[in-house]
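Below, in structure tokens: the form predicted on its own, a single chain.
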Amino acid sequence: MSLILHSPLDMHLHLRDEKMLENIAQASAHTFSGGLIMPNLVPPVSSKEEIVAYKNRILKAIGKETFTPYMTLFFKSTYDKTFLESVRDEITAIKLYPAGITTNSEGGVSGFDIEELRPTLEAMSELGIPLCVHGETNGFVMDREAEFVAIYEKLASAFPKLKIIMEHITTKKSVEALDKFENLYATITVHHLMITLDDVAGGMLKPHLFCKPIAKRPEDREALLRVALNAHPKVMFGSDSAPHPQHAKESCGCAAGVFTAPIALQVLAELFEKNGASQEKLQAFVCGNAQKIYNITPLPKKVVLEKKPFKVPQLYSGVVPMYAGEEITYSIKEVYNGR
């Protein structure tokens, strides 16, 4: 048994840089028709300069892959009309990350004062410029997403024509505001689709499973399957697959993130085809939707994934990988560029 897909969109994506962006990007580009690069690195992607300077080394990395590399820039309520029309065309969407909630976020917006961030925020909604949001608060770690909800709430009425995409959700709450605004949208991420916190710490301790935001309860784990697996429209895939070197994994001080892209699709398919739904419905899951919230074109590729046994190596590139040594149910059978 084999599955076709077509363009698969990876719409929350972290190459790194240097040697890391080198050893993994390949992995991504591979099988994926374009990504949406994360700009959090160290400074971050904040100028046209630094924009292009990053997409061209991904270009060098990936090689005679088939991969767009859609970019972002670090949000900064500095950036006004004339900045951002400079930068229009290089980018697709621009990233705020909540200072120090995540890898690299300490340049970020330290409390969500409309008034301090509308002139930015306005002047992305007249450019047509998406907004993609890390949504957590300081608080307690499991309630932090949910805190955020009433922050996504104001932002989506303070600037209705301003599309914004709740990035990796987590909870039930995050997945009913998709409903109650407009001009809200959302990114889902495959470990999130299968993992709950008691896969994370509910025996020994699994560093490989912990990322930013954390795993949440089976209730919010099934929200996110109801409208992931049946494609709701305000819904498209990003991995937020995010390499850490070993040691940095397998340590005290643990880093956020788990390695999904080499498996991603594959998993994609065991999880859809487990629970009845359709090639039609992952093909929207996985491209279709983001094409229609993006307003993008990916590249034409195809992957044909078949129902065989693959054994998920261990390492890529001293990058332990989600389900390292495991078996899962569908490979890559073949990838196919161009129509």
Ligand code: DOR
Contents of the next structure:
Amino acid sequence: MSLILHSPLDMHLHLRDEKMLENIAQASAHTFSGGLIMPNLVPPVSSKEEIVAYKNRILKAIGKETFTPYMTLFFKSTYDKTFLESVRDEITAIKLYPAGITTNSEGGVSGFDIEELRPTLEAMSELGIPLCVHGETNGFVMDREAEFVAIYEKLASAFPKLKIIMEHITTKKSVEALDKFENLYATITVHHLMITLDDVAGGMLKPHLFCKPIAKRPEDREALLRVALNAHPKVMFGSDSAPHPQHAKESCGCAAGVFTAPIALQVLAELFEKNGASQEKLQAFVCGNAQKIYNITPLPKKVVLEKKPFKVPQLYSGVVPMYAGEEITYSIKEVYNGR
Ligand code: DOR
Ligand code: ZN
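Switching from the form predicted on its own: structure of the form predicted in complex with the ligand?
Up next: the whole complex, starting with the chain shown before.
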């Protein structure tokens, strides 16, 4: 049995830089037609020169693959309209991190004073630049995202024309917010569709499943599944595939991030099939919805998956993927660049 996906997109992707970029970019570029590239490098991507240079490094790393890096800029409240006009054509979105909330986010926003953010957000709204947000407060770890929903709602009503994407949502409360505000959208990862906190810390601790935001409760996962499997038009796939070297994960002080790029589509295919969700819904979740939300035209690519066991390698260039060493039921059979 085979399944064809057209131009799958990964609308939240960490490709890193230097050796790591060179080592892992292929894993996404082989099976995806494009990805929204996160800007949390050291230092964060925050000027036109940095965006252009990073995009070129990515293009070099992916070689001959058909893959569009949709670039993002690291949000700063110092960006004015003139600056944003000058970078408009180079970026697809701007990513906002609360200061210190996750990997390399130290230069992010503290306090969330709407008046301080207003000039930049108004200019983004006028220029039609979407705002992607890592929505977590610095409260108790299980409550961080739910607490942040109040901030999403404040932003959504203060800037009704600004498209706001709640990145990697993990809670029922965020799912509910989607239908309350026209300008709120969301990405959902494959790992948050598959696991709860129990899988991370309920038995032996699983560092390779540790990420920010942390996986939540069964009812949260069910809420995510409901909108993903139905391809709710305001949600799209964003893997948040976030590679860290094996030693940084298997250490005292484990880095946050799950590396899913090489297995994401296979696992989604199995998940949709198991839950009786149609191929059309999967196609919308991994491409059509993002195309409409971001108003992008992905490069043509045809990914053929087949129902044949795939033993997930233990390592990809020193990075442990999700399901390392385990067997998953779908494999990538062929990829055609073009129609
Ligand atoms: O788990 C995570 N890892 N969450 C993030 O938001 C960032 C990411 C990373 O860059 O490693
Ligand atoms: Zn991320």
